[in-house]
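Read the single chain below, which is given as structure tokens and is the form predicted alone.
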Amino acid sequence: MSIDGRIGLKNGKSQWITDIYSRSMVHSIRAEFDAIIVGGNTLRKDNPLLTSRSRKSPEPLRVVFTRTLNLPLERNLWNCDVAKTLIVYVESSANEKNLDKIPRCIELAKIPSDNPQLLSKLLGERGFNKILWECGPDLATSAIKNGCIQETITFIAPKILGGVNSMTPFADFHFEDMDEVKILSKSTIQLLDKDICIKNIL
């Protein structure tokens, strides 16, 4: 994210906030997990590959977290020569339909809600027990309200994208009160080329 704490301008527009050295070390990152989890809006507004760019064989399993099934036809992850990709779906709400459109390669799974530790548990069962959830602000707000994370790690670049309807990290959590509000702890702080990487225990 920017120092002023975006992760994308009101249009959407984020590539790139962070430089190469820290896309690199996300890479890396990738590489410590089972499996790297995405909601459907990630997919559709980013096109991630989410791989460690061959640092792990085979890479993590790619997860498509969605409550309705309307994805892209294209997307990278679809392509399973590259990875294995995983869609799972809230079964109350989306539109199975669409799962005509999905290519053969892709597994697919559906579970009864969009609470997100339903798919940690999915996961789990399947030997997926350690999780990068790399996902926008509806979804990572609601896996740390549900307790799914552990721990964060935040990419610092020094820029300025300013804007009040600019993208955050997170979404509304309806703290009112400063004793409600989610404490970090255990700060590792880490100097790259020009961005700060920052570990914390939630």
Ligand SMILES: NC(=O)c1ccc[n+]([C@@H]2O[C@H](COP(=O)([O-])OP(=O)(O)OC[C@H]3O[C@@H](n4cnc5c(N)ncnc54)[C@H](OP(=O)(O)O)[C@@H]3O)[C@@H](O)[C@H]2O)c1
Given for the second form:
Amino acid sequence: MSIDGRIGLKNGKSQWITDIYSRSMVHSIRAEFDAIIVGGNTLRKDNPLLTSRSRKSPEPLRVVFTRTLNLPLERNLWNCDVAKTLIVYVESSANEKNLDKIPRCIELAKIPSDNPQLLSKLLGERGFNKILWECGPDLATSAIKNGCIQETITFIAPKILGGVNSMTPFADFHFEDMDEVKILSKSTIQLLDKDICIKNIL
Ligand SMILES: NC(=O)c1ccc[n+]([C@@H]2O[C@H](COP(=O)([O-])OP(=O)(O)OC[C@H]3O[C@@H](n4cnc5c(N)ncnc54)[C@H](OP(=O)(O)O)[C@@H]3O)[C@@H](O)[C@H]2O)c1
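Could I have the structure of this protein in the form predicted together with the named molecule, to go alongside the form predicted alone above?
Full assembly next; the chain just shown is listed first.
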């Protein structure tokens, strides 16, 4: 994010806020994980590759969490030669018509509700225990609210994006009092080339 806490402009443009050194560090961080989760909206908007750029073999499992299954026909994540992709969707008669559009090499799993805890449990049962949630504000907030996150990694770039409607890393937690806000501990601060990386325990 930028120094004023923005992860994108009002029009959705966000490439790039952090510099090449930070982005390369993200590839190395991905290599420490068994699986990486994004939500359907990040898949639609960013078309990420979500790999460690060969720092880990095999690459971490790429996971798309979706309620709607409204996913584009062509996405980098559909290239199964690079890494495996799993789509986890919420069971509903409304979205099942979209199943036909998913490429055959992609594995599918359904869960009964959109509670992120069910996704963590499903991945744990399959042996994926160290999970990186690399998602946007809505899913990140939902994952934190449901106790799925133990550690945060924040990259801050010395840029000002400004604007009241720019994207921020989290959606509304509906806190009413400062006693309710999330408090992070054990800050580890690393000065990078231009950016700063802060790791915290939640
Ligand atoms: N700067 C960064 O590091 C960074 C990282 C990631 C994303 N982003 C930005 O974040 C924006 C997208 O934000 P987003 O919040 O919509 O992210 P997201 O990662 O797409 O998560 C939201 C999507 O997750 C799915 N979902 C399933 N269960 C959910 C639940 N319980 N709560 C919330 N979502 C659930 C839904 O997909 P369906 O709609 O398919 O049902 C929903 O639209 C993009 O513009 C992207 O550029 C930035």
